[in-house]
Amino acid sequence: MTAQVVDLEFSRAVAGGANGNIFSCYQCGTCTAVCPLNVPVRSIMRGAQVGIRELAVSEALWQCATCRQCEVACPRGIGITDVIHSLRGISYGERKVPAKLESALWRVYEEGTAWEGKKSERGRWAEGLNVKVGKPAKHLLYLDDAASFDPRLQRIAQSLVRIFNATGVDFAVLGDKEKSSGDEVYQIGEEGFLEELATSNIESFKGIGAEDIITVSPHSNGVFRDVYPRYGSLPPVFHYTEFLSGMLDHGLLKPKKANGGDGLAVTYHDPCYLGRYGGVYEEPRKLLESIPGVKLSEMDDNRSNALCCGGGGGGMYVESEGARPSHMRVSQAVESGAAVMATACPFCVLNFEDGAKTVGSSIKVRDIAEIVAGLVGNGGG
């Protein structure tokens, strides 16, 4: 048996990047027990604590969806995802990054997007719609990569445009000038390029002169809110569900009755980056419950205990083995008795639609924006 080498400098480096909280872990194993992707979190934490690289820096490090489910369960309240991020930065420095994630990083560098696509095609989703592009506006609608390039996810952005136009919201988009938020760059740990990208984005946002930024993706929302302040100031950032919820409060959004008559059963999935990161739990539910004819049916695991779809932390670009958490979550949605599984994250939409096909379910997966867009009229109803 080969003796494991203890590297205290390595341990101190990890602790420095993780705000020093790795030493509070007493190895109870709760983190590993609750991980939806079966990542050996306990071993990773132990390796980081005592300086054993073989435990801390491994392929398993890149299977983590950074969903924070482990943090909700941790009895010591440790910021485990901070440790994961610190370790990923070290792993990136040693060029130990999955090939697909490295390819995504190069796409951001060359085309401004981690998704497949060309920068010249970024604004095509808005063709034929009444959208101001690159012009001053009260609100800036930021799409990020997935909703800009993926044909299925473009429908989310198009739905928001229809809602805003129907309710008189003064907004603009950046079109072909928009770049990746850098969430994937952050997840990989490429800090130098992230600073360059964030600084460029901040300058582009200033050009619109908007009083706030409305995001489609909880992932861009999170990186803008939690990471960008290191590089410059942004106006307030809201996920679109927060913005639309505020419109409800002011009587500016009045959805019509949903198709399907009274009692249309809808269940809502809390995206990790919207809920556990952003603390946004009630606004999406308020939007769904504002629709006449909708009956909200909760899944067993909801709010801070919601299961992850598996798409965060670069998970959309990394191959996973075995049963996926999205399959289990779709099964929970079916068990709730709902006909529609609603969510508010592009990654969740893709993963759950794939999961529904895999488990053989006919449940419909819809983003909340898509549901609301079909139920607004001129002037908001």
The other form holds:
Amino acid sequence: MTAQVVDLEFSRAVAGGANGNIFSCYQCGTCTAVCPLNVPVRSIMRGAQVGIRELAVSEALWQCATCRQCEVACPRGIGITDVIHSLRGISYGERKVPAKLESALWRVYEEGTAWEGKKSERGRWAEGLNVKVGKPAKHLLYLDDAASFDPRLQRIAQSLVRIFNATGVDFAVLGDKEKSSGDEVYQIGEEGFLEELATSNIESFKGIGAEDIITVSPHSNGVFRDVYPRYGSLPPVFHYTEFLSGMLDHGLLKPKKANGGDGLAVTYHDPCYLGRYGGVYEEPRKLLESIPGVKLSEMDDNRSNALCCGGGGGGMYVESEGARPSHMRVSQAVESGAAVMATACPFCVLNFEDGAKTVGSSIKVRDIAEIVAGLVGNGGG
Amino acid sequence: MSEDRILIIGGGIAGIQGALDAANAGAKVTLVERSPTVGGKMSTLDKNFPTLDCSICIESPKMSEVALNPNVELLTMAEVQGIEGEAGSFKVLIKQDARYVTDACTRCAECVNVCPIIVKNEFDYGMAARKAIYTPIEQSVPGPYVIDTQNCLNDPPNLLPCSRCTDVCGPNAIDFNMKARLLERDVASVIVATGFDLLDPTLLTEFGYGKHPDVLTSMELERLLQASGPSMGEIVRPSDGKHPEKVLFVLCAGSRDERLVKYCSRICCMYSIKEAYQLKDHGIKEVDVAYMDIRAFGKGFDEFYDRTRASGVRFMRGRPAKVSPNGSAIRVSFENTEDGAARIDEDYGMVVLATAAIPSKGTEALARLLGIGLGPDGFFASADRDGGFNTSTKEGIFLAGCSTGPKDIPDSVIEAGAAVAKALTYVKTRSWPVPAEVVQISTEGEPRIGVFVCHCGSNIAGVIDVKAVMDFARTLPNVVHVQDQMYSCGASTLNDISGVIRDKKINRVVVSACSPKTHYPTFQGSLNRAGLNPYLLDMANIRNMDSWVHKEDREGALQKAKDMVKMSVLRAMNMKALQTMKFPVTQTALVVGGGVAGIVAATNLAKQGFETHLVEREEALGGVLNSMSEIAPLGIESKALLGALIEELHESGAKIHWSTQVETITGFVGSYDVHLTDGTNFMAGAVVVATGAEPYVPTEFDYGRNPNVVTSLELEGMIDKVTGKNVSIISCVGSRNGASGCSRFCCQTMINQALRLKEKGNEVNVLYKDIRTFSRFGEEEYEKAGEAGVRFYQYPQGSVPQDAIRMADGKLTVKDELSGKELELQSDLTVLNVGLTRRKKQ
Ligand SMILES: Cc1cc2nc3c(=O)[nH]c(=O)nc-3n(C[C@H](O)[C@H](O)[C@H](O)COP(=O)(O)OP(=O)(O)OC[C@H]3O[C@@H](n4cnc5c(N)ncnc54)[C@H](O)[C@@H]3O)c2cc1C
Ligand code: SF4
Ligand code: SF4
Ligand code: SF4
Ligand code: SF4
Ligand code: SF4
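Go ahead and give the structure of the form predicted in complex with the partner chain, now that the form predicted on its own is out.
Full complex below, order starting with the chain above.
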């Protein structure tokens, strides 16, 4: 075997893009063993540490859902997703990106959306609803791509509109003018385009003059909070569960008794970007528990240990062979004895409905917004 | 009078050994232990690594001795509540809780049979139950049982609810009117030996403790292993009482972890290896160990590790991510980084967590009370200019054992001795009280032989039919008394022996138990106290030489035991009383070698008031420390430390002989005739050899011919002048190879040097086998080196560096275990990290 020369240049480049946080990894393998998508994380870290390209840069990089389960488990507190992000940037620089993700990038470029859809049809989800579009308001409701275009996920946005209208919240949406938050662009590491997109988004947010931005998807939250400040200032960003839980505190939201009657067992799945990224664990639970008749049953792995649905980090756009983390999570939900699996993220909803079908479970997958919407105002059921 | 007494807080092995050392040196000792028995963790362990000696068998005689030594005042169930004054004259306030059982207790256990309250026994780490009246362990010292009024139905003074135990107690030993006592003692100095605790395993959520009954801690397993423990030494699953087929040990459970305990707990590698070895020995088919680095740094440790590997225990490099129930089995997810790079999900029948060692409960409060500092790791802080861990931040208060961080028994014992040497420097008067004169038993006339047969828990009785041995002994000539005992060496049983000797006028004693090497002096004590000449004792070692080695052949073992007892009895018949003579010990000490160890030894001896001579071959004191600039991992500057220690030496009044060697030493114990090469002659009562060791001089890697290859010692002198950009440090050069074991300090040195080089802007590679940064703050330094960007490469554990690493043209080639690849590294300067070897010419 001829020896391979270590590529310190490469190692330094990865470290540079990851806040230097790669060398104190002591190669324990906890990350590899915990990863729901079977990413060989430790090997990637090894490749990055000492400069072995083929270990660090491979297809596996794109399997990662950036769920941070590995980070929570890492005894040395390594920012593993920073390393993955740094490596993806390098990989993208070499044009090594899965085709599906690249076409999503092109769509953002051309249609302003990573999800399948047309610029001109972005606002259609709100047709027939009483919504201010593009007008000044106290709150801006931001949907992002999936909830704007996917018929199943549009229901989440529509539910929020219903809740807001029933409780008298002054809000507006951007309609056709809304553009992708750029989460996928960030995940791919296309920093130049991200800057352009972010700048234009910040500009259009200003047009509404809102006090804060309320997001439907925790993934938008992630980029807004962690990346946008590099490009300009934003009003405070909240996930809708945080906003609704604030309304509960002020007595502005009083859900009625759930349809399932007394003792309806609901379990809650913590979306990675809401929980591990945003640190929001209790607000969604508070919302569910505020519903008379609902009994919250926890899954074995909850809060910071929650399993991932597989949707983050571009995962919704990449075919992952083999590992289907959503199946495992649905099974856990079923084991918890719940009839309803609640979550608070569009990607999670799609992945779990899919998962439930595959494992043949009749568990109902619902976004919290959908559950609450049925129980406010005069609407009923 | 405060000048004659030392207070020792904590009665684990460190506190016990400290008390005995100080008492034998003529100091009075007050030993304060908060639990109902002395012994600490050691008394609950099964065997000790790496020798596999029975733990309690070694500790029990010492435990008994603290209770019996007239210089030691033993206070159990006691805690220090206040302290005033200063070094040389402290006044301490001690509160001792009521035991509710008096010294009249005969340990008959009648009370336990009737007590209706059942709680978990904390001394069995919850693996077994006890009553509200109980004895912590069989060998408890002091012997009387104890009532825990937290759980007792009575709440003194209200005694209405229950009188079951008082009703059955023959000697009327139960006294519910006993009150807590407040005691005041004047002491010259204090030793804190409060030991350690273990991390609450339920904090390790990912490791499944509490979710599956067969996930145990190492301490719980120790109790299962122990012959007198809850399962009588059987390895059984708490869930179903069956033997597990496959067991996994998880190392570093909570240690070396940002979120819980950052440091390395230092003892868990070795005790887990020991336990794994024992399980294999108990016939468990598959025994796996998940480790990150094997920190087998002590004498004989690597050999023991190799032996355990060879016995079939599988070691896998990797840290489990998740342990959870899978039906009745336990599912473990991990990556075996030694082969492949993917998750493995495997089922085990039992999982054992080597939980982190943490400061013992109440450490913070005690530090506040005593006015001494704590380190960032939560253990007691050592004074900066000490170099060791013995000196607290307050004068007159010293530290020993695990109170400054986890360490093994030998290290704890050594520290106890060192702390005593320092504490004694404040003791002004010494005395050796002569026990009250007892009427001597006549040894004339017919021998009257008493035979005591020990069960040693199940160590002996588990194999040998003790009853049969007793029956046989009764048939032997001149035997007038035969008795069996659960543990003959327990403090109360030792007193029993004395009583029986007196009552039955026994004038020859046979103890049929264990090794006279360890226990002869212990039983001699019983003869002494009874007034019988202590040389009229014989021991039949039916444990080490019989029950331990003939487990498989009970019949044969019984026959052998009978033969051994018979031989002892016949020997005893012919024994004569011997008289001892007393020779004075010359009150002068010689210390050979003026390195850091010799300097400290001489200082302590001189400060204790002994005339002391320190002999150093070189012109300057300091030894190896002279060629170092910084001491890892504490980052102490060598010059400053040496300066401070030498100054203290000069102040102590020790006589220093520079450029001198010992020419001849003749004479005998307590009286050596010493001739030095500088012409001095004197008599010495004690000689301390502290001649150190030699840095290994490599022949590997072209050393001596290639100017770009230096030793770590040479690097110390040139670290600021290194010119090349890329520096590589190779570990274990000359160490961990055949007869030479791990040099144990060099990993720390290597990490420290790597960090310093990195801070200067070098690219630094470290090529290692295992990173053994077990010292206090060592692991923290290792992490820092990583954060600073030092790159680590692991070469195969089973190899030596010169075979695993090739060097040519300023490049090193190594098979990196962590990537599985053969890698080539730039190395402008290659540093051979050398250990110490024995001096060649001596
Ligand atoms: C599972 C396991 C296996 C081990 N196996 C081995 C082995 O095989 N070989 C080996 O060499 N080492 C082994 N060890 C390490 C060994 O236990 C320690 O080295 C030893 O116990 C240290 O003794 P110590 O006296 O310092 O502390 P401890 O044994 O902890 O004793 C401290 C004592 O102080 C008392 N105390 C604490 N605070 C106070 C206070 N405020 N006032 C009064 N009293 C107080 C405690 O009650 C205790 O009795 C093992 C450890 C564990 C956990
Ligand atoms: S869990 Fe952390 S320390 Fe362990 S291999 Fe992964 S990144 Fe490294
Ligand atoms: S972030 Fe999640 S998906 Fe990505 S490597 Fe870590 S555990 Fe795997
Ligand atoms: S307290 Fe009394 S009954 Fe109990 S063991 Fe002691 S002597 Fe026996
Ligand atoms: S490396 Fe340290 S903490 Fe880990 S098991 Fe070994 S001794 Fe314990
Ligand atoms: S470098 Fe020294 S301390 Fe480290 S493993 Fe080798 S011999 Fe032991």
